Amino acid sequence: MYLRLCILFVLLTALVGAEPDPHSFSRPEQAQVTHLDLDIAVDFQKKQLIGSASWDFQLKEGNKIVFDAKDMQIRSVQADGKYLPFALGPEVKWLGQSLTVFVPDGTKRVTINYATRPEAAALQWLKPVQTAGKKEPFLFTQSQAILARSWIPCQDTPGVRYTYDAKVKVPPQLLALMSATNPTEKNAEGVYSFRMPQAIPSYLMAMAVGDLEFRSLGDVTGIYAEPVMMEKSAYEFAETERMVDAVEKMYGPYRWGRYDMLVLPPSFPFGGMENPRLTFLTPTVIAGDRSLTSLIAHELAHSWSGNLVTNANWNDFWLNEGFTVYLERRIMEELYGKDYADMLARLGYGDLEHTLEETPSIDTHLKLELKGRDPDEGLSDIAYEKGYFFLRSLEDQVGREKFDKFLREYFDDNAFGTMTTEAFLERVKNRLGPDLGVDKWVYSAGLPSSFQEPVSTRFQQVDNQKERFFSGTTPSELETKGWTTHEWLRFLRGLPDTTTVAQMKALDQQFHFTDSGNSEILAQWLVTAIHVGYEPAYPAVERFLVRVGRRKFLTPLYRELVKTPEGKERARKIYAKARPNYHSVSVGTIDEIVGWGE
């Protein structure tokens, strides 16, 4: 009970200031949730989960207590063995339905009888054959940003955190997992049982059941996979703990118990995704060499930036992300030295150039206005790598060592909290000066005109192979002998619009470009291929496509198809055939792109 209290004092301080969530229907100045008793079982044959969520909470004023719900039927709220009354709010586009429970005086807790349906948009159900092992069925949830209320009715805002505790009924032979304690093994009853003791936000609610095993990395790290996936997994991801080590030396220690990871089914629509105690990642980081292990840094880092202080609502995202992206890059460069982490930094800086060029100049600032609009509209490369620069301005202008010190206390004083922009940029301007220039960072277009482009050494060394290249080297004479990732990735994303169909034979023939298992080069790829119009590649991006549902992969292949009229063609039937694989939030966007339903 007084940990309880403690964390209920921090919520409470954290709100004072902070902005009423735009995308929350759910009022936490009335009435705030403190804890989670959930009870459900998950049934493959309808999709649907089954079950309760039994919430403790802290009434403020009146006599009502108001929950997200999107994509759920309510059959029931009870409290003290009583029915209490309730209404559903009108459907709202993104936000879904307001639950409004109406509680007598005294009331401290009240449990919500509910059942999703098979559209849930944060539930994907597999078959069989979409999984690795090809035997049996696959579900997982992908909350972030607001699609938690679908599987849960629950205050679905980053600005109100709470602890949980859950009970998880699947069949026999598979496993279930949660963000909190997890089990290593199945059980004859198929009944598990989750405990999360840290306070934590909704989006960052996750489960998984599957035919799943565990595998120890270290003393906190581990590995979840599908059987046939284990032996690969453990092997890319086997410096995870080192990972570990780095980030608490820089800023203090972990505080969420273990770190262990999960690989999903190749219809995962992101990279990885932060739940705490089991970050979900994406099978397309498997490249057999270890080369895309920064995503692990990335989503290790939100151990701190994100799940630790969490951004008060979506219009500060990149508070989040823009955080997480400098951790990881300190990560790296601990790890594998300056030169890997500047090209990570520089490759950062093409992606945003390229999403500075397409995105309207309101949605180019840090802080974002997304009211009435979808949250995940902020996902771009603004939060992420603007957010990096501009950290990493602070950085230049204090010097490392102040501002690592800075970091470390912002932790350290935030821990389990929340924080707006305007918090954010108070904070550095008492602690590091008042003209370290902001302001123009957050909320002004682009980026400043003082900022200096990165610089990578590596790449500059990738660039004249190009260079000799296009001046006729043949490609057995390219010296790239230990290249990684990131320097072929440098090379393919240089080649100009003039490459002829005769220059990506000869690349494919000595590279092998179009068979490559790297999905990250495979992409790239294709995207040329597509664009130069390289047929040989063509079964390959069908292929890929219909396999892949990373939503970071898909959109610029679309993109790309839907140029021309015959590209539009093929990229719709290919749609057709992929669309059933993908998972909601990749679904949203490729609709648009292709036109479905026109």
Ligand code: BES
The other form holds:
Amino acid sequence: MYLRLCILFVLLTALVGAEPDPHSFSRPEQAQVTHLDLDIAVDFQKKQLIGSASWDFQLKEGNKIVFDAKDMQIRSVQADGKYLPFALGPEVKWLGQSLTVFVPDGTKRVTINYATRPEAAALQWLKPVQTAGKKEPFLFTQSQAILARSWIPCQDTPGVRYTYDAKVKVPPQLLALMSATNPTEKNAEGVYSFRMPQAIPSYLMAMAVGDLEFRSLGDVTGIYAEPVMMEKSAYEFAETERMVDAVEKMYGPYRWGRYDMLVLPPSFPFGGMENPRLTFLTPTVIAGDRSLTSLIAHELAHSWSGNLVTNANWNDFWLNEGFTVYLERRIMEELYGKDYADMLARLGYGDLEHTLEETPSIDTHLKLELKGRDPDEGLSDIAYEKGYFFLRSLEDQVGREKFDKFLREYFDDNAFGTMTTEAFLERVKNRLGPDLGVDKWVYSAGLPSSFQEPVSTRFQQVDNQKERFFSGTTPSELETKGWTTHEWLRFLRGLPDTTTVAQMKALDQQFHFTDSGNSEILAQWLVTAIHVGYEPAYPAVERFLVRVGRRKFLTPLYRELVKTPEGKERARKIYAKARPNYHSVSVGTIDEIVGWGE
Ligand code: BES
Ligand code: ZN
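Let me have the form predicted in complex with the named molecule next, following on from the form predicted on its own.
Full assembly next; the chain just shown is listed first.
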């Protein structure tokens, strides 16, 4: 009976369209936007964006259109030169408010005049000291998952796509950039125009304003960075054009014109964000040796998985991230060989094991149930790594050739559209075969019993050296020649809880981890240092936490600190200093870990 009801439900939703997005007030089945004209000015003194969003839309039913808005001042709404009545709904946790505009028959466009609040969750306003150049202020946005509504009133669901044009006014010494066609130079007026001719969902709206310059890296690739960061950045990301070529060969044309990247100040809360035409990047991937560029492969891959074929809502998030990790590792394999990609997969598996241990079993399904919750809660290694291993299991079962063809057609057939988990599984069953065990992967906890751990041959040698160290070999005698960041991460992640302070000291003397300029290595080392009480690293912990705002690094460090009463004390002291440097996304997470405001 239950099964029949389920089938009926699937059929019905297929007939009337997908279920409504639980994280948006908008009702696209009644009225759906198609194009945005944004006209805003950036005021650093007031920490405010002020201007208008004009939306073209299609009215399908009734006489209203509903938008999402959060912490925003709506001043007026107009259509065809007349003021329109509008209503803001009650504030709902995480979601903000509905903005309902009542429109006469035949209305095709409304203009919303608005201003943001200084605490708008998507925006981070940085003082000059928080930038690399220290001379000019900086502003950046982070819209995914549901923060676009805090800087533009919009239908904030990945199920709605639209094209946009924008005009942005900034102080004349600064350059403005968006997820769109971008200027390469400042102009005296400080007024910049943008065009995004491909339809995108709201979570890919992005803007940055700062003392920025441009350098070309290849035919379609280039980098934006603060002047003092340019040299290092251009070196680090020089191989991006080769990555574009590699994905195009496997999965079809890059459909977005240019692929440029922007290096942000260190408070950027993520490693990268796949804003179309302009990936946003943390400076913590600049290691000096190009060893962390799988992150570029990842953000670039989103130009197919995510930006081109988009998860219908955040319950299907694994469709964005699992596919992207799969593509990322295929790109890395193309460029640097199977050994290299195997190391990435093995490290990913380690993360997944860890996440599986600490995640409630219902949240270890690929398909999530995030209704009534912050979609941020779905942002875990489950979507990324379990998603990856699921796709890899399909590849293993049907063979690479067939699977690549399947993926290529998937992107072509669904380009500039949305995808649900159910529709994807249907496609797998129809095109690859009915018996690939897909339901187990998607609707059950953990990993299927048939799953086999990935192997990395290069890590076997690392494990041997680790064993030698713990059976008394001094660090200088370890065979570590030629180790890349990934071998070091394997080594450091494998340090047991029982590692002694003396052993930490010996390792530090030989390999200088506490002074490492590689943020992945440093962050991992510092977690262990806190865990075993290796005090010489404590000042480095504080420096790192105050400077860097990347949540992936902050979370394990604060979690480790708060495990003891003294550590918690220290965590709170450091956090008091560091908190003003973090973006709201990181503040939300760390407040909870250290019990801020309790
Ligand atoms: N799109 C994500 C970042 C994101 C996800 C922001 C959900 C907000 C909500 C981005 O592509 C990403 O996955 N970044 C990772 C990089 C990585 C896995 C290589 C990150 O920031 O660590
Ligand atoms: Zn991603």
